[in-house]
Structures are given as C-alpha cells and as structure tokens.
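First, one chain by itself in structure tokens, the form predicted on its own.
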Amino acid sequence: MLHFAMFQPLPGFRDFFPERCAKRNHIFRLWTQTARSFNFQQYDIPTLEPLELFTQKSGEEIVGQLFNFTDKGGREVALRPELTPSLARMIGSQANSLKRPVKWFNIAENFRYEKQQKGRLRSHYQLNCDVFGEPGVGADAEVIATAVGCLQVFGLSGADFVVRLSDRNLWLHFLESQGKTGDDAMAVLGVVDKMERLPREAVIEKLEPLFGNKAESFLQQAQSLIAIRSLDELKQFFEGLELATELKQTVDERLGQWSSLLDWLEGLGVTDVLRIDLGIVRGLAYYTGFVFEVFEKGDDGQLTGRALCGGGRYDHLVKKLGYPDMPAVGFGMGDVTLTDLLESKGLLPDFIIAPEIYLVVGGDHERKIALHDAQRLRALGYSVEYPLKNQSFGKQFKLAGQSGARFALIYGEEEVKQHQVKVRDLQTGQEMPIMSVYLVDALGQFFAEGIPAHEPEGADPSKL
C-alpha cells in the first residue's frame, strides 16, 4: 500500500496563500510608497552570498545563526541573513563614483537559522533604509524620520510605539571615565544590551569578570545613566563624573551633537514619538554612533519587549570589508512583528481579491468576440475573468456574483448579431446594453457613476 508524505513548509517558513500575499503586498507597498516619498532609491541584492561576507562583520560566531554549505563550485557560501554587509559591498565597489549621500532602499528575504519564537522566524522579510556619504546628524535624522514615516503611514502613532534613541559615543566615554576601553568596554555593552532581559543578579554576575566588587557600583551608575529622558539630564550626568580635560571636551562635543540631532528631528516632526534611551546599545559591534530601536507599546501605554525596527551608524563597515572608508547610517523594519501589531490593532485590511468584470459568454462564436474585447480591456488595465469551459448562463451569472466583479459584460447570440454587449452591474442588478465600439468608454463611465437608470437612445455613451 502507497504512502503519500503530507508535505508542509519547514520550520520557521511561511506559505503565502492569495489573502495573506495581499496583505504582505500591501505592506511592500506602503513601505515603498514612504521611503521614495524621502527620495531613497531601491536596489536589489543576490539571495547568496559568500559565507565570509558575514564572518568578516560580524565574527565567526554566527556561522551557527546561517543557512550555510559548500556550493557545486567549492565555495563556502550562505544565504543572506540581512541586507547590511551585501550593502556595503555594492556601494564600496563603487565608491568612488556615487553620487554622495547615496540613499538606498531594499525590500528583501531574510534567512536566519535561528530558534523560532514569537515575531521571529527563520524566514522573514525587511526593509532596510540606508543613507551613505554623509558624517552629519542630518543623515542620522532622516533614517529616523523615514522609520517612523513607515509606520505612521499604516495608522501607527505614538499611542502605539516609541523611538528609543541612544548613542554608543557616550557610552564608550561614560566607560572611557570608568577605566574601560577596546575589548572591555565592548564586553561591557554586551551586558548592557540583555539588561532588560537579565534579572538583577544575573547582570551583577556578567559584570564581575569586569569590575570585581565594584561591579553593583557600576550598576547602579549605569541604570541611572538608562534612566535619563533629557539632554538638560544628560549632560548633568557628565558634569557629575570625573573626566581628564580631552575626554571632557570630547563629551561636550559629542553632546552638542545631541542637540543639533534634536533640533533636526523637531523640525521633521518626529519627536512626539521620540525618547532618550540610553538602554538601547544594539549589540552588533559594527554600530559606531547614534544608534535607535522602535518598540511597541501595549494598550495600557508601557513597552511590550518587542521591536519594530531598529538601526543606527555604522561609520567603519565598508572599510572593513576593504572599500574606501564612508560613514553609513540606516535601519531595518521586518514584517513578522509589524503585521502582528496593524491585525491586533485592526489596521491591515481584509483584501478582496477579485476581477472587476466577469464576461458571461454564449456558444463558441460569441466566445471569440468576448476574448477579443477580455484582451482589449487588459491591455487598458481592467481585471478580467470568464469561464474556462463552456457552461450555462445561470451558472455563469452564478459565478460572476461569486467572483466579486462589479460588472457582468453579456455576451449572447443576439448582443453579438447586433454588435453589442449587455453591461450588468452586479451590485444593483441595473442593466444596459452598449455597442460594442463604445464598450471602453462606457465602463470608464459606469465605473466612475454607474449605470443610468435609464437607457439613452442608441445606447451612445457619448449622449449619457
């Protein structure tokens, strides 16, 4: 006896039936729509890469989060876990000739080897926004402003997430005064990042190897530098440290900077749904500057734990991939998490999707008069649909009010001898018949007003 194997997709992957497809679409749309509407360029990438792309940003350590293996070719290669490293390849190779700010967008498959949990998968899709070229806190502003132009544009505002922005600058000279630089102080980000993921003495335990028994003190001074919302407190905070005169000045630099970023995100808008966070480092060690994360807020205003999007500066990565050095800003914006929140909150349409005429079509002869005007109509941008076998009239008026078109264009043995065609509008049950060669003219009509009550002499759409 046979066994048929009942396939499903593997784990951590996703089917895109028809609905949900629209729904994905829609969202591609609406991202596209935003980040042109900031003048951002798309481009493309290939879905492989060479393994060491990635090994080279971020370490071998994440060989063991790829889609990875040996091709026919004996080349060590990958599927792409994210944009970014592919990014920097093509804009480095071609450094010297682009046009600066190079500002890119890309809507891409992401594939992670990873463990699926809520919002995460093994498969998702991203948007990432890139702005190259420019060093200034202009570049680090308009990423921002086109994060959260991504998701006001679907109804989102600050009643449902928050921008949490940081700076690894401050933190380095914050670690700089503590007696932490290079490896250290990058071990120490690495704690700050899962601080609020880690109970309190788990923290003081990561921290230890680091501070000895100095380490609560460092803690408690960490949390109060998380805990600041201003820059008036953020620069009371370094005030109140101790600092050798050069670090001091490079702090009060870095803090002007501040401000100026401040002043640019007032002007586009954004700092409604804007905090200063300092819990936010990213844990990447690529990020070199100003660095955000978007999380969702809950109905009750307090932050759920998960992401939207998130991004900053990366200054250092095209040159360490080998290409001229230019600074970089950007971020991404997956899908799973977003669609997520816009179905809990009733902002993601039900699509219908159907033709918008439906050709109900006699014998064999009518048939070819039908599919001359069914191609006719496509070539004008109409969606068109007709049975693909001969049947009844009633079962095809049935299945054009199935379908969802708005109208029913008849095509009987007597509309073909006098060279016209029955227009049934399959909302209302209003019927009209129009000559064939004013068919065009007349659906743009009806679409835009409907059919007449009545019929005009000739049925000429010119005199309706």
The other form holds:
Number of protein chains: 2
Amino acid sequence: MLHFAMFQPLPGFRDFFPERCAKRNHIFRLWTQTARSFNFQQYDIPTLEPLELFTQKSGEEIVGQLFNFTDKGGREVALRPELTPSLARMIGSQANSLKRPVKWFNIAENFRYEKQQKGRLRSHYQLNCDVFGEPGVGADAEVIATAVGCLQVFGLSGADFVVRLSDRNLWLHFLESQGKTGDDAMAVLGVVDKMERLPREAVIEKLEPLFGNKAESFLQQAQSLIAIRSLDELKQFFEGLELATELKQTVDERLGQWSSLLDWLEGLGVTDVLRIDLGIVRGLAYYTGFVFEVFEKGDDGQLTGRALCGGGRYDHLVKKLGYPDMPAVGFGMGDVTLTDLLESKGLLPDFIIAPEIYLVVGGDHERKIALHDAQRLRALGYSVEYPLKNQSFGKQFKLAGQSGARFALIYGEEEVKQHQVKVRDLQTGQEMPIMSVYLVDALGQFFAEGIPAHEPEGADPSKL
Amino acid sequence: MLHFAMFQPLPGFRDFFPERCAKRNHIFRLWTQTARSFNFQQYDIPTLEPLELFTQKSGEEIVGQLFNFTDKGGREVALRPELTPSLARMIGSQANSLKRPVKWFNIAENFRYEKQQKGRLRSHYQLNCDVFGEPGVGADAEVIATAVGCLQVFGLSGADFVVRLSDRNLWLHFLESQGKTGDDAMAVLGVVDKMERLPREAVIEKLEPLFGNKAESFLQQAQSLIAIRSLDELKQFFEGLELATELKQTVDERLGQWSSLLDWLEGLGVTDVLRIDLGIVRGLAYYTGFVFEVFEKGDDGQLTGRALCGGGRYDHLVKKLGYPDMPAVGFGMGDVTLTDLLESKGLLPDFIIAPEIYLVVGGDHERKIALHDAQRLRALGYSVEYPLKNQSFGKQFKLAGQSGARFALIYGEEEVKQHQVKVRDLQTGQEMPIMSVYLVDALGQFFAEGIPAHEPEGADPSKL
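Switching from the form predicted on its own: structure of the form predicted together with another copy of the chain?
Full assembly next; the chain just shown is listed first.
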C-alpha cells in the first residue's frame, strides 16, 4: 500500500505533465504581463517560513490548516499558506528606504492542509498584487483594476464574472449606529460573512445573543443594506439612520471616499464588471476598509458561489508586525478556480509543443554538418530536433512529421557533398535545396512566407 | 529572540527583493530559452512528496539531509531535495504511451537541510534536463550540449568553465581487471570520488582494506587513468592492461561508444569546453554510464573546485521504481554557484525596473481621460504608471523622472479641453502635443525614433 502511495502525488498535490504545464505557464504569463502593465514589480519569498510569522497575523487557529513541523534545528516552521506576512516582513524591513507607493506582485505556490473539494487543493498557485504606502482610494482602485485586468486578459468579461465591492468601514459605522462596537461588531460581521450560506433561522439564532428580540429587525436592516447596488441608495440608507453628529460626519466622509473610488474605477473602465455589494465582509480579521471579491457568473448570469479572487485594504498589518506604519491594499487570485472557469469557457488553449525544425540525417558524416547547423539555428532562437540515433530516411520523415515541426532539413549524402541542405515544408510537402551558407536567411523567409511553389524565372534555387 | 527570528527568512532561505528577483528571472528565462531550443518540454512536480520516494532511490541515509515530517494525515512526507524521483514516477507511469525519446526540463526549488556554506543554501533553484528512452550516446551528447548551451547563453565560455567527462563503465571494467567487482568496486569508486579532496596518505589508508599491500600500486594506476585527457591515451591505457578475452571485448565496445560520443559532441561544437577526466565518478549510487560535471575555472585557468552542473546516465532508476525499463540521462544546474560566477564576471546585468509611460494629471476631470488612456496603452502591452493621489504638476514631473519612464503624458486642463495629450521625452525634454485619437500611433513612433526636435515644414504638430 505504501508502495502504491509512493507512486502518486500526495492528496491535493499535482504532477504537471507538459500539456498541463503549458496551460499553467500560459496563466502565469498573462498574469505577469498584466501586473507589469500596471507597473507592479516582481518579488519572491521563501517557501518555508517560521511558524510564528503566520500565527502572529492569523492567530493560533491557523495552525490546524498548515503543513507545519519542527525542523532538524528545532525551529517551528511551516510551508507558507499565503504570501502576505512574508511580504509585510520584506516591506516593513525596508519601510524607510522604499519609494512610496510600493507596487509589488508575485506568483507562488501556497499550501494548506485542508479537506479536499472541487477548487480547493492542498497546493495551489496564487497571484498576489499589493500596493503599500498609499492610504487613498487611488490605491484601492489600482488594485481592483489590476485584478479585473488579470481576468480580462484571458478573454473573460462581465458575462463571466462580477466584482463585488464592499466596505468594512461602512459596516462598522452602521453597527455603531446599532450600538455595536469592538468585539460585538466583529461578531456581527462574522455572522454577515456566513449569511449567504446559512438558512434564515440559523442566522437569527446567531444574532439573538447580540441583539436579543431585535435580531429580526436588525437582520431586515442588514439585508436591505446588502441589497443596495448604487451609491445613491447607500447615501439614502445612511440618511435614514439616526446618526449622532460625529458619526454622521464620519459616514459622510466615507461616502465621499466611495464617490471618489467610483470615479477612479470609472476612469479605469471597470464599472461594467463592478457591483456595489455589502454582502462581502471577508473572513480574515485584518482587513480595514474597502474589500472585494470576484465571483464567477453561471450561464444564467447568477453568481455560482465560486470566488476567483479576493482582496482589500489591510492598513495595520505591517505595523502589527512591529514595523513603521504602512497602509496597504492588495488581492490574491488562485489558479485552480480560474483554470476550471477558463476550461469551461473554452478560453484555455491547447498548446502545440513542437520543435520548429527537424533534421533528417544521412549518416555519421552528414550528422556532423547537421549538428553544426542545429547549434547555429538554436543560437538564433529556433527549437531544433533530430533523431538521437541512426534511423532510415523513411523512419526519420515519419518522426519529422509526428514532431509537429514546420520544416525538415534534409542532410543526405548528395546534399552535403554539394554544400546544400534540402528544406521541406512539412505542411505542404514543398521542397527546395539551399546552399548551406544561405540557410539562415532562407529559413527566415520560409517561416514568414513558406517555400515558394515555383522558383522565379531563370533562378537557380540551389544558389538561392 | 523568537520575535527577531520571525522577521528573518530561515537560515539558508532567501527573500527576493525586486532587483534580485529580476536577476533570478533572467537566469530562469535564459535556461528556459536554451532548453526549448533543444526541444525539451517543460513539466513540473509537487514541492512536497512521500518520503519513501526519496529513500527508495537514495537509501535511508538521505533522511538526515531532508526537511521531512509527518503530516496531519499521518503521512511521512518531505520537501523535495531533487526532482529526479518524482520525474521518474511521471515518466514511469506513462512509459508505454510516451513517444521516445522523451526530452523534458524543469526549473524548480529544491530543499536540503545541510550545513550552510558558500554556494550551498537550504533552498536553491535547479534546472533539470533529462532524456528518457534512448540508450545510445546521442542522448548523452544532447544532454551535455544542452548543459553547455545553458552556460554559454549567459556569455560564459571555455575561459570560465570546463566539462569534465567521465565514465562509470570504464571504471568498473578497469576495477574488474584488478579483481574488484560488486560492492568492492563500489567501495573503490567511493574512494576515487573523494580522492581530489584528500591527502595521499588518507587515500592509501582507505584503499588498504581493499587492496592490501597493492594499495600503492593501484593508486598509481588509478592516478594515471585520471590524468588521461584523450581517447588515444585511454585506448593505450586499456591496451596496457592484461584483460581476459570477454572483458577486452567489452572494453573495446565501450571505447567505440566513447569515439561515437566524441563525434556527436564535436558536431555539436562543445569539444573546446570538454575535458576527458576520469577523476569524476559522481557520488550518487544510481549513475550507470557516462557522467560529467561542469567546473568553474579561476582567473589562472585552473579549476576552482566549484561545480556548476552535474549529470550523467541513470538507466536503472525507472525500472528500480517498478516501472518498465526506461534508459535515462540528464543533468541538474543550480542557481547559486551560477549566480556567484556571473556576478564575478560582470555577466549578470542590473535590470532597470521602470514603467514605460508616466501620466501627469491635472485634476479629477483630467484623471478620467488619463486613466482611460492608461488602460488603452496597457492593453497594448505598455507599462503605465501615474500618481495614486492628487499631486502638484511639479511633484508629478519629479516622480515621472524618478520612475525611469521614457515618456510622460501630460493631461493638463488645456490639453484635455482640446482633446490633446502632451508627450514629453523624459530623456531629452523634447515635447509634442498629440491629438488623443492619434496617441497610440504617435507613441509607437516616438518609442522607435524619439520625438523629433523640429516639426516638418508646414506641419501642425497638434494635428499629428
């Protein structure tokens, strides 16, 4: 049994055969391209970190979900479940010398020991984009637009996903108006976070310890807040509350920031995929302002409940780790649900993994000439293949065809004697002999235009 | 103290700040490009694997060097110290359907719990290129040429490194002629492996249990074998031994394979960096034929003792893991010693991490126009930056200059009113107003040719 287990990746881990690896790399490539277009700079962090780095941020509860152990030097260590604490360490340690805002991205493997289910593996890859050092809504907008860009670049659109934009601050202001602050307010947010997935009675049951016989009316109010889809409605909602002067002023300021954020997002052209939706509060305790999640839409236009991306503002983390104050906002986007979505929409191409050129070689003498050319062509960036042992011409032509190469170069006894190479277009069968010294030029032309079916009048193709 | 430790990567692990990450990625990029030019296909494997996968290949001794632990499901697991066993699993599991030869490469992080020293970290990245399914010397040559290509692509040459080519088979034939086979032969190879780093007396001491009073004469003979630098000398060496008929025939066949391998390598143009050198035997127990190591050369042309790359043939591993027979040859090349070497030779460029375009924006109204253009330009592949909050023009021009961007696009009140953008070359200070609708075309030209110092006669640049 152990023997069999040895021959499988561990549960929740993946082997990437070339076809699958090419698809994964396609996702990495387009993520990288998009993050760079927003001028994010790439960084990377260790796979293994001190356990305390994670418990300091997320509490001891997280240990249950970690691959953690004691190393041979007696250190408590863990495979990173996320990048943010390590990132905060890097940023924090250079907080005084980094030019603000700092815009950094990374694509890395994260690990969680958790129950396996569709879209949840124990190892997955995540794109992280974060902006540090800018407290204003411009940074929130930048991060949201980057997340949207990282989906649109694959051909996904508002028909496929929606960005649900929420605000922990407005929630806290609303809860303050209901007399809930501090731990009580956090407890309510914990219920709000689960509301979508729980039956109404269960929600009431959770609210009763906090609101007593007002649980029902609080729930109604919360649901009307969650149902809001425009800034005007949001303003009306808060106008309808009886707010103390100071709180009213705070709320007005916040609504002003909402207005400004929406202006930025309109400029960035992402309002058509955006939905104001206070139903999002984000589970993690460290978010401090605007938060958002990107959800998949089903064919019926309704949300499927599968999140593609989540993020928001976390202004206190760097300081909490003991470094200078450094406001921050960022998002993470995983490869697993995105791959599933792209596959289902036919947006993840099959990659043709093939050399560009296949050499068909007569014998040992011809091989020396052929290998020399192979190295010349490789230095120019061509991918060149040939049989690694002696084979008949017939077998080699079969291999050349199977390889997927565009051209075969034929090094027969005759060709080599005349310092020529015969180039065959493996799609059309068209052939042309080329003097060896002109091979590079000729191939450049053939890749662009194919081998001409007829030679120009009076031309001697062997001298081309 | 724990608090401090939390704020450092673990010993032997690295944070990659953007400047360092760019250099690392440069190495990955050129490795990838070279491996692809040889038509290797990229794959990937899990970071965490069943412990037994590694002990099965390398014996229980390896556990002392691993980051291994028991996971929450009671599985004995380890961070991969190398890729080969996982690769053999992937190849083995599809042995009957994969088209041979299989040429695969990967770049991945490997982990070893070992004493830290220069060039040895606990986490490093390694390029692996392997050919499966071809027993002939063509595959050995392909792998050696790929390794050489993966160093030459950085500008390294025969002045910087040498490929030491050896052969476990010839060693075993020689030892058989001295009456040593099986475990005894392996024990001798173990001594040969350490010979370079040990004083003569220590070597004799290790050989005496195996050779008794013939230890001295064996050592002399071994040293003359190790000193050989040409195929002719190699032939003479074995002619000088009194070989039984059958062994002589085996040796002759092997020397024929040597001749053939050197022909392949000559064709591939790598003989000038190659040195026949039986001083290499490679520590790992699983190599079965030709083996090689690439060593750094010092300024004096002598070997520094630092290996950049090692590889060889390991025909039995796939079968040993219980799969069909699958001959194999490959190499691994790490990032740590290579990075040191490239740095010391000035061959690792500093990368300029900068946006291409910086937007200078008047106010909220102008920002909407500017952000819209930013998104258009990003979709075309430009990296575009702008301040994430309101700033004075003066401050913005300063930021634009510091950003390293080539061009600033200026969205002042006047420009926006006239549907124009002013483009400023941040190197020359040259400016030109452009109608917004022609911005993309004009920028394409400016990036190629710069902003012209004088407008063409009669042209109205604002209509350009």
